[in-house]
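Listed next as C-alpha cells is one chain, alone, in the form predicted alone.
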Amino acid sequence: MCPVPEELLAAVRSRGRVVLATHVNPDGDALGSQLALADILAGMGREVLCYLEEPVPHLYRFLPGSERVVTDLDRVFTFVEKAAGDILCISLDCGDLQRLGKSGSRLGAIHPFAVIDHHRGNNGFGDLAWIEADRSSTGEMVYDLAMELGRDISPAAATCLYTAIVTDTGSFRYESTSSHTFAVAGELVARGVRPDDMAARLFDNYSVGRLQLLQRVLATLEMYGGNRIAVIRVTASMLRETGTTLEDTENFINLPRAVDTVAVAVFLKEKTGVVSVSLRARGGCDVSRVAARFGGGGHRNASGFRMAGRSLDEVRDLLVPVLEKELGQ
C-alpha cells in the first residue's frame, strides 16, 4: 500500500467546496466510497455535492446520505462558480473520465480535479492522482485517506464504506482481499455496522418478479472452453415479463462463477441498441485484459465493457474466443 499522496491531502485540506463524481451504472463501491467522502469531508465543515449521471439504484438507497445525489449538471456548475475557484472535484471509482457518462469532459474542466481508484487500467487522468490497483476496493482508500485527516468515521460514513468494501471484493472473496481489508471491515463494525443487517439489504432482498427473472436468466445458460467459460443472459423481454429492470440483475453473475470448473462468467445485458458484458473471473484469467480489448475496463477478477449495434449472440460470438486464448485453450 502507498501513502496518500501529500498534494491530495493538502487539495482537500485546503478547498472549501468539493464535487464528488463517481461513474456510471454505479455500484456499491462507487456509491459507498462517494457517499462516504460526503459524509468526512461535511465533518470537516466543507461544502459538499455528490454527482450521478443517473438516479440511484433502488438498492443502494437505503445508504445513508443518498438523497443527496443530484443528476443535475447545472446544479453542479452553479456550486462552482459559487465557490469561486474554492473548489476541488474528486473523482471516485472511475478509471478513466469516460466513465463519468457524458458530462465527463465537462467535470474533468474543474480545477483540480483529483482521482481516487483502485482499477487496474487507470490511465492516472486529473491533476491529482491516487491509484493503487492492489486495493479491494476504493472505500478501503478512503478509509485511508480519513484516519490520514484526523478523522473518525461516523455511523453513517461506516455504514456506506462497508457497502462498498463488501461488494467490490465478493463479500471477501477476490483476491485483492488482504488482511487490511479484514482490519478496515473490523473497524466499520466497531463504529455500528450490523454484517447481517448489511447482508439483507445487500443479498437477500429478492422480489418475487427478482426471482423469476432469476429463473429465466440461468435457463440461457450456455457453456464453453470446456466447461471453464459461463455465459448468461438477460433480454428486454425478460425484464418486461418479470416487471424488473437491470438493476435487479445485480450478483446474479456470481452464481455460474461458482460452478467448480468455471473460471470466467459472462453476463450479457440487453440494453437499447447496446449489450452491456459483465465479467467474473477466479485463477490466472485476467478478465481486465480482455474487457480492455473491448474497449472497456476494471479489475483482474471483474470487469466489462459495452457494445454498441451488436446483437447479443454476436456479443458473444466475439468475447468467447477471446476469453479462450485468454484460457490458453
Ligand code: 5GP
Given for the second form:
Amino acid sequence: MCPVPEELLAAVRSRGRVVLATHVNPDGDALGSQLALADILAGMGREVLCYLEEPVPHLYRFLPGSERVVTDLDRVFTFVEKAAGDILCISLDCGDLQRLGKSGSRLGAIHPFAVIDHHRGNNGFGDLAWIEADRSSTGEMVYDLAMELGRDISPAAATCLYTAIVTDTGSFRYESTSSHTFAVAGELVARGVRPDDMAARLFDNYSVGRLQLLQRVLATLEMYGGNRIAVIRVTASMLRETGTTLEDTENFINLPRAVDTVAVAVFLKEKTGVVSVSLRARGGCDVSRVAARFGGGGHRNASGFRMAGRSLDEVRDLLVPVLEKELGQ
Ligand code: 5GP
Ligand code: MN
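Shown: the form predicted alone; wanted: the form predicted in complex with the ligand:
In what comes next, the whole complex appears, and the chain from above leads the way.
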C-alpha cells in the first residue's frame, strides 16, 4: 500500500467545490465510494456534486445520498462555473476516461482532475492520480483518504463504504481481500454497519422473477476446456418473460465461478446491438489481459468488454479459443 499522494491531499484540502464522477454501469464500489466521499467532503464544508450518466440502479437506491446524484451534465457545468476556478473533479473506481461515459471528455476538461482507483489497467489519466491495483476496492482507499484528512466516518458514509468493499471483494472472497480490508470493514461495523442488514439488502434480495431468470440463465450453461471454462448467457427474451432487467443478473456469474474445476466464468449478456461480456477468474488466470484483447479491461479476477454487431454464439466462438489458449490448453 502507498501513502495517499500529497498533491491529492493538498487539492482536497484547498478546493471549495468538488465534482465526483464514476464509471458507467456503476457497481457497489463505484457508488459506495462516490457517495461516501461526498459525505466526507460535505463534512469538511465543501460543496459537492455527484454526477452519473444514468440514474442510480435500483439495487443501490438505499445508499444514503443516492437521491442527490445528478444525471444532467449541464448542472455539473453550472456548478463548475459558479466555482470560478475553486474546483476539483475526482473520478472514482474508473480505469479510463472513456469509462466515465459519453460525458467523459467534458468532465476531463475540469482541472485539476484527480483519479482514485484500483484498476490494474488504469491508463494514468488525470492531473493527480492515486492508483493502487492491489487494493480490494476504491472504497477501502476512500476510507484511508478520510483518515489522512483527519475526518471520521459518519454512519451514512460507513454504509456506503461497506457496500463498496463487500461487493468488490465478493463478500471478502477475492484475492485482493487483505488484512487491511478486514481492518477497514471492522471500523465500519464499529460505526454502526450491520453485516446481516447489508447482506440482506445487497445479496439476499431476489424477486420471484429474478429467481425465474436465474433458472433460465443457468439452463444455458456450457462447459469448455475440460470443465475449466463455464459460459452462461442472458437474452432479451428471458428478461421479457420474467419481467426483469439486466440489473437482476448481478452476481449470477459467481455461480459458474463457484464450480471447483472452473478457472474462468463467462457471462454473455444480450443488449440492443451489442453483447456485453463479463469474465471472472479463480486462480491464476488474468482475465483483464483477455478483456483487453477485445477492447475492454478490468481487474485480474474480474473484467469485461463489449462487442457490437455479433450474436451471442459468435462472441462465444471468438472468446473460448482465446481463453483456452490463456489457460494453456
Ligand atoms: P462487470 O463484469 O461487472 O460488468 O465488470 C467487471 C469489471 O470489468 C468492472 O469493474 C470493470 O473494471 C471491467 N469492465 C467491464 N466492462 C468493461 C469494458 O467494457 N471496458 C473496460 N475497460 N472495463 C470493463
Ligand atoms: Mn472497484
